[in-house]
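Okay, so here's just one chain, in structure tokens, the form predicted alone.
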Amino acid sequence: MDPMNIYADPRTENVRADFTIDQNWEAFTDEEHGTWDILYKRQMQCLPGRACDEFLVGCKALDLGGGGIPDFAKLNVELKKLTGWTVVAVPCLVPDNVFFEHLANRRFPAGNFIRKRDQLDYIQEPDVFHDVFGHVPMLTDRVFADYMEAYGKGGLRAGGFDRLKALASLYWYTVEFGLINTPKGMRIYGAGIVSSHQESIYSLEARSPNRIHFDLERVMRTDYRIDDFQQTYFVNASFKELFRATVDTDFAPLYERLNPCFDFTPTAALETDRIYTRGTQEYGRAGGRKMDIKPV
């Protein structure tokens, strides 16, 4: 995101130094609260059996279905009690350095607006439903909450390496569009999926996308698309695997190995990938071994 374009947005006129604004919850209209309720009800009819338990438990713990757009002041009481995180209101997308600073200090920036009724299935810029319903339930899980903090701290250290695109790809394929393998089967945890009715179904049940076992460097070398369903999803064995891959890696030599541009397209499937096969209990490499997983 170009910082100059961000600060040219008229919505940023009265932002604080950390890009936050007051939520001003009382200013939301009945129609806006109703839009949240429509979206929430639709997703909660779709996600049981598809979203991971950590997400569903988080929704309940934070009472996101209590009626209307959540009041951040009330939401933060429960969230901070659970993992020390809070949600802060922002007017639009924030600059990278500001975003990393918030995450590194266990603050999640959420857009202070909600989509129109004719945009229920797609909105170009993340709104409060995507940011709060999609992201915040996972912040009630201690391991994932620690991963998000570690990602923010990593982002702050990455500025001198000119590899923010690679770091953005890591965020995209985990926090936004990640899948996880569980004893109950493959499940969704990425916010971009759980907040989308159609992609919640597509990501697990469509035949076309690759579902590849998570490998940190492979992820950071892979381009992604923002205008359609993903053609590649990366699957974690556990949130501990995701956290350890981040905190145990010295990113400096990794950044030196990475090219400024991505090496792999969003549709690439490599001989070395461990690809999960839809509807089976197996994943494997081309000509390689297979291992058991639960069917989706």
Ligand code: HBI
Given for the second form:
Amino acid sequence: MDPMNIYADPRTENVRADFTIDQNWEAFTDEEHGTWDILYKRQMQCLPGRACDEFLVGCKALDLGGGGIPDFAKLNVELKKLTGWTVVAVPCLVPDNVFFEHLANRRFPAGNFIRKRDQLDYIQEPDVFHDVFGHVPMLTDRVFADYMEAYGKGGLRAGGFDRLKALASLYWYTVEFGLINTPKGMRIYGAGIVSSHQESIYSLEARSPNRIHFDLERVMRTDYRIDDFQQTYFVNASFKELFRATVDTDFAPLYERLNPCFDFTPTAALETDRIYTRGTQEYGRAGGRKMDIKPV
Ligand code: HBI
Ligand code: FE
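For the form predicted in complex with 7,8-dihydrobiopterin instead of the form predicted alone, what are the coordinates?
Full assembly next; the chain just shown is listed first.
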């Protein structure tokens, strides 16, 4: 869809002021429901032992494997009972301030279309599988659900500081591509990872990416790539750590401190980074690793 001219696309018929549309679940074809089933089955073969328990428990609680694209009317009955969140259908990526407004009110905007069979491994724009399978199970966890609302509220405040890129990086390296330490080992919680078959394996097992312990300011100063596997993953100690970092931070002085552009490349490894040894939850300092700091 051409984001500059979304109204030309039939999917945006009857789009409301808040960019939501009716899901019109009955209009999905057997082929589209079949695509969901193929993607769901493939992910459920590789995520046990890789995704965090909160994600797997959420998938079960919402019956995302019940067969075909979930009917939001039914999904929302369960989700609202658990954490007060609901899923709303949108035709495409919505403007940042609209997105933040929905999150701040515990509404998750989900793309109301599904990828074609020849796009099973990658799709640029978030479709219903990325948004609902990737993001929604984590919204059944009370602490993560609180984090997502706090993020939305933070986003609404950030507008005035012209630091949305930094906030987008926080979303990117947590909500989309976050890893977390658990008693069972390092696990995935990021939607961009759990909805991608290859990255579900790569993120925990590949040699090349750095897995760095989460530090809010470090994350917000780090650029990210949207068109390839990540070269850096940030690892949280817990969802409470993530939530506290967001609600305990006074963002105004932080935004003042942040440069308008990112300071670190997606491959940077700093002396101060706590870098995990692959396959373990032990970390060391970067030591003499080359520093990819962009000239500020
Ligand atoms: N809109 N529908 C939708 N889904 C997203 O994930 C989304 C968005 N708009 C903006 C946005 N994400 C990013 O800018 C976030 O980093 C805020
Ligand atoms: Fe997403």
